[in-house]
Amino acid sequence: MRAAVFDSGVGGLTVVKSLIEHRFFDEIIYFGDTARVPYGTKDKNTIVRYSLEALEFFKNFDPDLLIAACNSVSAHALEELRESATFPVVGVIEPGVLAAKERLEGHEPILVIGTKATISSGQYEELLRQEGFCNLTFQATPLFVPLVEEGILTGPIVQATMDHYFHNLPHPKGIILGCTHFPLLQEALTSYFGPETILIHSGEAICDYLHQALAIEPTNRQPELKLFASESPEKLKRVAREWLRYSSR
């Protein structure tokens, strides 16, 4: 099988790292939109119309499955991907929310982070109350995606950063890291938050979706992996080697 992955930038590999560990596909195609980064500040039409440009880009492969690993994409442009796609199209906020009902309690208090886009639409939020989840906080953390883009991933603008976002919120025992660049900030959360808040990741969490509600078995086969940038392509690919310490075209 040959997967699609498509994300604003960077923060789709975070979603591939995990595709490849599980071995779903023989092969995965990533699209990372570099040139655009971040979708998150922009509103619900360019969003739309930049992922069908994306999925006009994937067609040319011909994919079994196109995984939206951009949850600002999932929250404003799933539906007319679904539309204009010829083959299943998955978004990444179902089956994070779908593991927070494994990991979570529906009374502990959850934080989910994310752009500005992601929060506002109000996915998570809708979702999570259809689960009985009641004492949520949603917190919009914009700045964290340039962070990611430049490699920043500790050190004390991090810290300040999160400071800026976080000080005056109640401490969670759950966080969804709404935007797949976040897990690369996995650090430095579990060192401000602390080592018993549990971090619920789109990576992980899609894995389970796609064999729990789509019954994709594992391979025993080492997928490859060929990456694709709207601009500054060696710069993800440089970022696919540090981070997934894999050799890709």
Given for the second form:
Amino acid sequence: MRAAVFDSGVGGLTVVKSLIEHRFFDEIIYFGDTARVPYGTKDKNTIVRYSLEALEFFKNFDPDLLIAACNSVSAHALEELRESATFPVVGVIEPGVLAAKERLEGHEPILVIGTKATISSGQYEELLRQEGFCNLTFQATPLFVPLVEEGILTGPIVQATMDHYFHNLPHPKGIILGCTHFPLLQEALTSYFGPETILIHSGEAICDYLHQALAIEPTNRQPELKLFASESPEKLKRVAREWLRYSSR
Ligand code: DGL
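Would you mind generating the form predicted together with ligand DGL now that we have the form predicted alone?
So here's everything in the complex, that chain up top.
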């Protein structure tokens, strides 16, 4: 099977990492719109337009499935992608909510963090409430995106940024990492909130979803990874080598 994975930039490689580990696909075609990242600060119309342009690129590869790894795309452009694609399109929000349902009780406090576009879409809130979660806090944390892009994953700047966003919030039992970049801050988040706080990661959530909801089985073969970017593909390949320890075409 051939999967197409779309993200606004390099962050979706956190989802690719989980896909590689689970070995669901023979081939993974990744496109990061690095020339136009971030999407999380853009409005719906722009995110939809960029996403439909990416879809045109993916059509050349005739994928079996498109994974919108970007939460901002999943929040704003999933319907439009599905209307225009000739193959199934899955986003990361529903899988994230289903993963929360598996690991947390409805009354337990959940914090959802993401870009401004993702949080303001209300998509996580709608789906979490449908699943019976009632103790919800939402916080846009856009400064985490450039920190991760800069490779600043721990230390005083990360600590100060977390204080800035979290100092007034109720202590969560679970945190949904509603942005591709945030799994790289897992260590910092765990040391801030404590080891008992459950972190829900889009990459792991989508792998559970592919297996449970779409009945996709592991192949036991290493997938071939092909990386494309709208700007500086060499940077994407370098980040992939660092984050995934995986070589690509
Ligand atoms: N990939 C984006 C997301 O998951 C984060 C970066 C951006 O703002 O484009 O929402």
